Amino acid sequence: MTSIIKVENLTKQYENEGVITEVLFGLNFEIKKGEFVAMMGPSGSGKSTLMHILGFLDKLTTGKYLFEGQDVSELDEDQLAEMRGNKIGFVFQAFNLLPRTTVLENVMMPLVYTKMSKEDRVSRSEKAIESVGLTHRINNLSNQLSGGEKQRVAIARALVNDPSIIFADEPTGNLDSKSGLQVMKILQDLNIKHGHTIILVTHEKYTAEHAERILRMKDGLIVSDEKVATRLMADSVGELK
C-alpha cells in the first residue's frame, strides 16, 4: 500500500514569554492509505497535539512531515487551511454541529465555499447521510437528535468532501456504550467496505483495539507500535436506527 503519511524526526515546542515547553520528541512512523489506525494514551501524552499536526491545524517545529509525498513541513497557513480544507474530515468528540440547523445544512457546511453548485452539494450531502443511516432524519434539527445521532451528523459532514483521511478524537467520549458501538461499526465500515484511511485519537483500550493498528504515545513519545492481535468488531450492534 502507497504511503498517505510518513513522519521523521518530527519535534512539537510551544514557547510562551521565554518559556519553552516540549510536547513532542523525534517521531517516526508511517501510515499506509486505507489503514484504520488508533492513536492511544493518557491525557498530557502528546497525542492531540500530533492530530493537530497531522491534520494542518498546527505546525511542526523541527522534523519532516509528508502527506501523500508532499513535503508539507514548510507550507504557509493559507496552504494548510487549503490541505485541511481538501483532504482531511474531522470528527471531534464534542460533535461542533450548529443547534438551530438541519442536519441537511450542518453535511453541507465544508462545501459552502466550493464552486460547486447547490444541486451537487445537496445530492453529495444526501449521500453521505445516506451513509451513516440518518436519511429519516435530514431535516431534523441538530438539536433535536441524541448523542450517538449527532455524532453520526459529524462523521457525515466529515466524509462529504471525499477527504483523504478522517480524523476522528474521541469519538464515543460523550456517548453511551450502545451509540459508542454504532460508531465505531459506521467508521469500521468506512475503513473496510469503502477503503478510507482513518485516524482514531482515544485514551480507552477498547476503543482503540477496533482499529487494526494502535501507536501508544506517552511523554511525547510512541512507545509501542503494534498490529491489533485481535481486532473487535462493532458488527453486533444492528441495524442503525
Second form
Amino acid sequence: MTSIIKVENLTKQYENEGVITEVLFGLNFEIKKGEFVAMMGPSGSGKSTLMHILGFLDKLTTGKYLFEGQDVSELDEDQLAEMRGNKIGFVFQAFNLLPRTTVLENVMMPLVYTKMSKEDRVSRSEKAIESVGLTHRINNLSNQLSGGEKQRVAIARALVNDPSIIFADEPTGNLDSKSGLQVMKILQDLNIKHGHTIILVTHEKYTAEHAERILRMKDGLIVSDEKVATRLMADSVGELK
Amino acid sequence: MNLLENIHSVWNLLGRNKIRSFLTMLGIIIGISSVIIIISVGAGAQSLILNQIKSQGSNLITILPGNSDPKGPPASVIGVEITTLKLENIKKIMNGSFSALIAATGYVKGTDTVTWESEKTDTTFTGVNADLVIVEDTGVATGRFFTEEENNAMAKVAVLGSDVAKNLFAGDNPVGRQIKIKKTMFNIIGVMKVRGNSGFQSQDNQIYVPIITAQKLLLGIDHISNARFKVDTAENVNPAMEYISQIMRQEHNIDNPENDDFSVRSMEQSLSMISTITNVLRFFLAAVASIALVVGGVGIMNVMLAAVQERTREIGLRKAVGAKNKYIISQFLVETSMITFIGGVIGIIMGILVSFLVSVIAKKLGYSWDFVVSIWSIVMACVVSIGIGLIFGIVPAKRASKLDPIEALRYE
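Complement to the form predicted on its own: the form predicted together with the partner chain:
Once more the chain from above appears, this time first in line as the rest of the complex follows.
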C-alpha cells in the first residue's frame, strides 16, 4: 500500500515570551493509505499537537512531513488552508457544529470554500448525511440533535469533501457509551467498507482498540507502535436508525 | 463561495437575531433618516421661502444703503444702520428719463404695541409710498390704500395687515376706527389682502402707514431702510439697475463705483443669495446629522467585535475545514455592510416618509411647500451606509481572520 503520511525526525517547540517549550522530540513513523490508526496517550503526551501538525493546523519546528509524497513544511497559510479543505476531514470531541443552523448547512460548510456548484454541494452533502444515517434529520437545526447525532453530523461534514484522511480527536469523549459505539461503528465502516484512512486520537484504551494499529505516545515521544491483537468491532450495537 | 451566497447566508444569520440586528442597525437608521429628512425638509423650506419672495412680484429692483457683495447679505442683516439712503433719491430716480420704471416705494420699519380701545397687539409698522400696491402686486381687501397726496401731507392714516385686523377687531370691520401707534392716533382706511410669510417675517402682521408720516411722526428719522422699484419687463431690469446706480452716484457725488454707498439688487440676485444661504444651512445641518452615522458605525464595530469573540469557535472551525483568511474577512465585511445597508434602506424609507408627512402638514397649513427628495441624496445614503459597514467592519474582520484555528477551536 502507498504511504499517505511519512514523518521524519519531527520536532515541535513553542516559544512564549522567550521561554521555549519542547512538545515533540524527533518522531518517525509512516501511515499507509486505508489504515485505521489510533494515537493514544495521556494528556500532555503531545498527541493533539501531533494531530494538529498532521492536519495542517499547525507547523512543525524541524524535521520532515511528507503528505502523499509532498513536503508540506514549506506551504504558506493559504496553501495549508487549501490542503485542509481538500485532503482532511476533522471530527472534534466537542462536535463544533454551527448553532441554529440546519444539518444540511453544517455538512455543506466545507464545500462552501470550494468552486463546486450549489447543486453538487447539496447532493454531495445529502449522500454524506445518508452515510451516517441522518437523512430524516437533514433539515433539523443542529441544536435540536442529541450528542450522538451531532457527532454523526460532524462525521458527515468530515466526509463531504472526500478527504484523503479523517482525523477524529476524542470523537466519543462527550458521548454516552451507546452513542459512542454508534460513532465507532460509522468510523469502522468508513475504514473497512469504503477504504477511508482514519487517525483516531484518544486516551482510552478501549476506544483505541477499535483501530487496527496503535501509536502510544508519552512525553512527546512515540513509545510503541503495534498492531491491535484482537481488534474490537462496534457491530454489536445493531443497525442505525 | 460567491458574494450572493455570502449575502444570502448573512441574511439568514441576521434573521435569526432579529432584535439584535435591528438594534445594531438603529444608529445607521437614525443617521441616514436624519440626513434625508434635513436635506428634503430643507429643500421644502427653501422652496417655501423662494416661492414667497417670488410672490412679492416680478421684475423688482431693490436699493439697499451701504456697499455689499452681490453674493452676500447686506450690512443691514447684521444690524448695521446706514442712513445714507433718502426718499429724495427715489423721487429723483422716478422723475428721470427712464420710462421702464413704473413704480417705486421706500421702506422704513418700526415695532410697537398698537392699541384700539382696550385691545393690544405687538406688531410692525411699515412706512411705504402709495405705489407699494403696484410694486408688491398686492391690494386691499376692504377700504382703500392711502394716496401719495396723503403721504406728502403726512396724513395719520393706516392700512392694517389681515392678522392685525383679526387680532385687534376679531372679525369686525376696522375701517373708520382709530388705533394708537406710538401715542399717535391713526384713522384706519383699509385692510390688506392675506399675503402669507415673506422669508422669515409675516406680511400680514404689520400696519402700513405713509412713509413720511412714519419718518417724521413715529421714528424721527429722515433716511429710509431700503427702496424697491418695479420694472415693466424682465429685459429692462439690467438697464434699469444701471440707470438707478448712475443716478445714485450723481446724487451722492460718487465718481468711482468702488466707493458706492448703496447696493442695487434685482429680485433674481436676492433669490440666488437666499438660495446660497439656505443651501449652506441645509448642508451644515446634514453634516451635523451625519455625526449620528459615525456613532452608528462605532456601535456596529463594537457589536461585530463582540460577534468575533462569540463566534471564535465557528471561525476556528471554518479555518479547519479550509476557509482562507480572505474568506473570513469577506464574511465579516459582508455581514457589517449588509447591516449598514439594510439600516440605510430603512433609514431612507423613514426619512422619505417623515419628509412627506412634513410636506403634507405644511400644505394643510397653507404653505406652498414642495416635497423634494433628490435621487442623489438616496444614492449617497446607500453608498455612505455601505461605506460605513466596510470602514467599521474591517477591524473586526481582520481580527477574525488572524485567529489561530487551534486556539479558536479550543475557545470556550
